[in-house]
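Single chain ahead, written as structure tokens, the form predicted on its own.
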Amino acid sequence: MQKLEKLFEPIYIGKLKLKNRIVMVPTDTSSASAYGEVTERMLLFHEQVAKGGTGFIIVGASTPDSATGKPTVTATVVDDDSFIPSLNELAEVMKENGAKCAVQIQHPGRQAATPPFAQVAPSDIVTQQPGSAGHERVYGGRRMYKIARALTIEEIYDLIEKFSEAAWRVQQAGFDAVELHGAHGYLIAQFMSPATNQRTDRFGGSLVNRMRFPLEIIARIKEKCGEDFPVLVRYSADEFVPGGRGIEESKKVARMFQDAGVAALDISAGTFDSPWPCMDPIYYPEGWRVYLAEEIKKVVDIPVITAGTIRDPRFAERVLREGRADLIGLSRQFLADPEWAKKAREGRFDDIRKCISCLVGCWQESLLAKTRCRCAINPVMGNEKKFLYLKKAEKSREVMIIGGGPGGMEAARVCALRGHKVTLFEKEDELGGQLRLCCMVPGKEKIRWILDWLRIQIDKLGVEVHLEEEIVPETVKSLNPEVVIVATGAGVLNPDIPGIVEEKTLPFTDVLRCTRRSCKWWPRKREVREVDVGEKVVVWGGGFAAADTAELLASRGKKVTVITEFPEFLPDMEPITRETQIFRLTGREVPGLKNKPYKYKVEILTGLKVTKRVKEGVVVMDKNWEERIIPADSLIIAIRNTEEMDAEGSLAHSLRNIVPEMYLIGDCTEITTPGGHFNIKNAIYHGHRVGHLI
């Protein structure tokens, strides 16, 4: 086993000691009262990560000025003294389970959600509604622009005051430190970038004018607080925008920051006028962005933080050693997995929930769609009262689950921590279902993470697990279970089109086929076998098993071109794995991206529908009813087939006779889900829940 030293060795942050090196750096879970108060909710989150190992948490996104200015509908708010009581209460659930702690203060200034169309910034600029992160597609397909105002030098000075006042209630809540969120085009962002600050006066031009915004707040805290307590900086160490900041003008700015009295500097990237370095898709490969830090780190003296993407432990131990950076910064990571420093320190890393960075929970069923911030992976948060203490089960009881997909495996895994005796069946010769299928998508290897995960888990909790086995109504009956959880998924649409069975035609998941490792899930090594599909291929479908197959075929050389009935490719995909996974396949920049060699030229044909499958290729309508052929040698069709519900559901409704109890999750059935899209999420939300009904 790895010994973690250096990750769990301790540093001072100005006179403040942290007994190791792991920082939650400041995250937004959306959790707080409709009017900023610190809610239960909250509480019990940050409890778990403090109970967990954490040495350092920041919470995240606190604004000082609600009148002009909170970043999500549900932020926290520290513009009033009502306000530091509910504040003290979260300062001690941390401080009473080994944690030191602090408050991010941020102003969203033109990226405000609320109040709506009120938002103030340096400039007069022509801004988008939150939520966008940068596109003209807004989650629902609205497209809403708005200028936001250039705030007089009056108000710049009130906002100074306060930035101030606000770290002052934090002090006075028991909070140990302070941070300014400098950082993703926010409004100190904005005052510090020359390409959102085009003020003439002395908040504006020059590097120390763009800087005198952040500076004054600095000073005017260190008279309010006293110059021990720590203030810490979140900035980008580089914006991605045409115009923006560069890492040579941010190594002045960390600079002209130490010499201000900052204590720590907490560096990210990006902005949201460039979303994809902020967020950190799938697509980026672990700790991409330590080089910033390791950039800043060569010219200051006091500790800098990296973060973004850093899931494995001893990752984060090499980038310690190797004096990249003096802190460990893990955001989403927390999400996943509350106990990561825990885990770590022990030597579990199998045992660690690595966030898969899918921007499912997190922010597209979350922020964007305006409700409490969850995760794909982790049924417990955003559901803490629901699911934080698992009960033992009454009575242990023979559980038999059919299907062996992330919802399958997490049902399997919670009766079992529960005390059930669990069987689980699948068809296939792999658990993981569907999901499987896109491990082998250049570049969404993370995907591995949690099913891996979850096969080892519900190994450790002794399910037993049959592969190759399609159940059938005679099997339950033998097995006589006391509870059935059908949890068989969905198929491919077998459309009844002319040619298609006279045609080389195949569904999608006899293209993406999984490399087989040696392993206890699968027993026989087999390398991938590739599908002979010609040189030009045709993918059916708009979602993301239409996106993954036309990826995996350009990778391999192919001409591929998508055809989709929808008005816009991938609609239900959050926007900025949308625009990346475009990127990757038509070449379209996008900032952050455009040095990496992802670019495939596939074709994406939207508002189209098949009508024939021909010898030359596949016959399509516009909405104009003109036909036209795709050449093309085979047809791979990616659509899910809603229909074929009805057909697994056959096998649940042939076993209501003979279960006597019986339940149905996943992609198998129609019941409603927090997000309402059938994806990873709510198919391991579904096994959750029904796992803590038994």
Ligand SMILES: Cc1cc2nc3c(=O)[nH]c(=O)nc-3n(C[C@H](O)[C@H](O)[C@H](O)COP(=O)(O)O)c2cc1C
The other form holds:
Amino acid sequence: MQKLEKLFEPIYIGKLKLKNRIVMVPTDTSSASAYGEVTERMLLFHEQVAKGGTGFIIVGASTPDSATGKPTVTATVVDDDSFIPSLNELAEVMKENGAKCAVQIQHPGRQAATPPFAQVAPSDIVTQQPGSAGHERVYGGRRMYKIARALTIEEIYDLIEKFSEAAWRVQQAGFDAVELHGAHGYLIAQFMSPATNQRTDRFGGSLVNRMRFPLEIIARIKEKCGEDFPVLVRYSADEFVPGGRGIEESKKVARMFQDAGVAALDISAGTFDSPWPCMDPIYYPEGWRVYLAEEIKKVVDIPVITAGTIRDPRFAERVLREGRADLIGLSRQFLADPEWAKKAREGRFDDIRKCISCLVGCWQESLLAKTRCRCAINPVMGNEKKFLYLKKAEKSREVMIIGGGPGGMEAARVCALRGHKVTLFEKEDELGGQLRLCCMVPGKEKIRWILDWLRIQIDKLGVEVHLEEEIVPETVKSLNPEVVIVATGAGVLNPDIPGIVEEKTLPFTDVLRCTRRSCKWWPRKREVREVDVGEKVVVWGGGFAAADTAELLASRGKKVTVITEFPEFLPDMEPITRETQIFRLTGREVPGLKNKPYKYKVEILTGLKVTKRVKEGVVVMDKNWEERIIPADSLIIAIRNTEEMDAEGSLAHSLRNIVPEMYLIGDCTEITTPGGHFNIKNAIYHGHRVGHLI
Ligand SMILES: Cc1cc2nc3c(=O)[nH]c(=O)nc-3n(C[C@H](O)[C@H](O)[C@H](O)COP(=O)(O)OP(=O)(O)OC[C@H]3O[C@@H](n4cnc5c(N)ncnc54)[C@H](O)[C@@H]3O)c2cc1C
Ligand SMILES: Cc1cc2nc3c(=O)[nH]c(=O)nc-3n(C[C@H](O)[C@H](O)[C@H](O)COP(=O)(O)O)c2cc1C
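Right, the form predicted on its own is done, so what does the form predicted in complex with the named molecule look like?
Okay, now the whole complex, with that chain kicking things off.
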């Protein structure tokens, strides 16, 4: 077993001793009450992270002045003494379980998410970058970036006072430290950045003036809370926006914070004008932001935290050993697995459920949809009251699961944990379902992590797995199980249009299926055989399958056109991921990934109906009923068929009168989790829930 000595070495932040170098960087779990008080859900989640062996937990954004803006509708609030008792409960639960803790204080300024939005900022300018993460759409048509009113000098001093009062409350509540949120384009960052601060008074212009706001807050906190109360600052070492701060100025900023008595720097990236590097979607490689912390570390003596897509403890150990940072920050990883630190310490690397950076549960279906933070691959997160305590079943039953995709595997895992005798049948020669297809696409290799995790867990739990066995009603009859779970997924639509039989037309599964043999993650080595699709390909569809098939074909040098009937491509996809994939497909650079040559020139055509397949290509009709031909050697159908799964003639339908107890889960059912879609989160949630029910 590889020893992670450095990761578990104690470290000081000011006079505060941490037992290890694992930090939960601020994560707004959108689970405070409507008024901003800590809730039971927040307590349960943070308790798990502390029990999981994390050294230092920084609670997510808490606002010092809710009247002028909250970052999210259910962020914690620290603008009044009445919030101290509930914060105290939170501090206590973490400290009792061995973690040190802090609260991050954040004012959103022009990035407020609560009405009336974007009230105040250093300057009354709109600098929204064209093509930023589509907040207008996801915030229900409300513009997130209204022109904020520029603060007066009196108001600035009032806010400085409010920040320091908030820090004092954090200290009173029993926290060990406080962090200022100077990253991601929020108010402090707006003052610090030349892109958003165009003031001409003592709070704008030169770097010294732009830094006056955070530095005066720090000075005032020190007066109120004493020199020994550690103040950390989080800021983006590269904002990745035109006219914003880059690494060189960020180094000067680091020294200024150090001189002001800041105890540690928490290095991040991006702003909401450039959200990709800030909420790094699946495409960003492990630890891609470490280079920023490394640059900052060269110019200061105080500890530097690095965060952003760090998942493997062995990678974290290497970063520390190489002296590139002093502490390792994780955010989404704790949503996926609060026991990361404990498992790392015990060398149980295979048991760590690594976050796949899909942003679906924690971002798309929570903060953006204004519901609550969950996790696509860990259904317990956000559902602690329902799922945290897994009881053994009163009676062990024989459970037959049909379908070895994520839904079926999660159901198998939970049923086995509860003591049932589980048999899982899969018609293919590998487990994984559609995930086997999508993790083969360039950039989506992380999907493999959850697939492997599920496979390893059900193996350890003794689930009996039968591969290459397609279940038909007769098999079920003969096996006579007590409970059947149907998790057979969705098929591919077989559209009834002229010419489809005569001219080359393939389901997307034929294209992706062949590629899996070539993937380096695939455990078995088999022959690689690509289907011949010619040079010009039309991919028909507007979701995951279409985008990934197009990307794979483009990476092979094909000329690809994607056609969808919808007015928008990838309408259900999490917006930051969606934009990243569209940038990749169309050959636009993704900030922070600029060294990768994305040269694909996929054409994406929306609002078109496919009417015919002809020898020269595909005939499409627009909304004015005008037809034209898109030249193509092949047409690839990438539309999933979820409608026929439970219909007459389907397996589920035929089993209705055969088995005493049956459940349908995942893509093969019309039911999605509230606000959800046909995706990994939905399938895993269903599988988990059904496991609790049986
Ligand atoms: C290309 C592509 C990319 C995607 N990318 C993403 C993404 O980035 N994020 C995301 O959240 N979702 C993504 N999805 C969607 C996601 O993969 C599915 O929503 C998810 O896999 C559904 O899980 P499931 O267990 O319900 O069904 P499936 O994964 O479809 O698994 C069903 C399994 O049942 C088996 N089966 C069917 N009939 C039988 C039978 N009679 N007997 C035995 N076995 C049977 C099948 O072989 C299959 O293995 C993507 C899908 C595709 C196709
Ligand atoms: C749901 C969610 C909430 C977040 N809340 C905060 C926050 O309150 N303050 C902050 O500085 N960063 C916040 N972040 C950013 C994370 O701290 C972190 O920098 C980012 O997710 C990348 O790290 P990771 O790959 O470990 O998740 C949040 C991220 C997510 C996904």
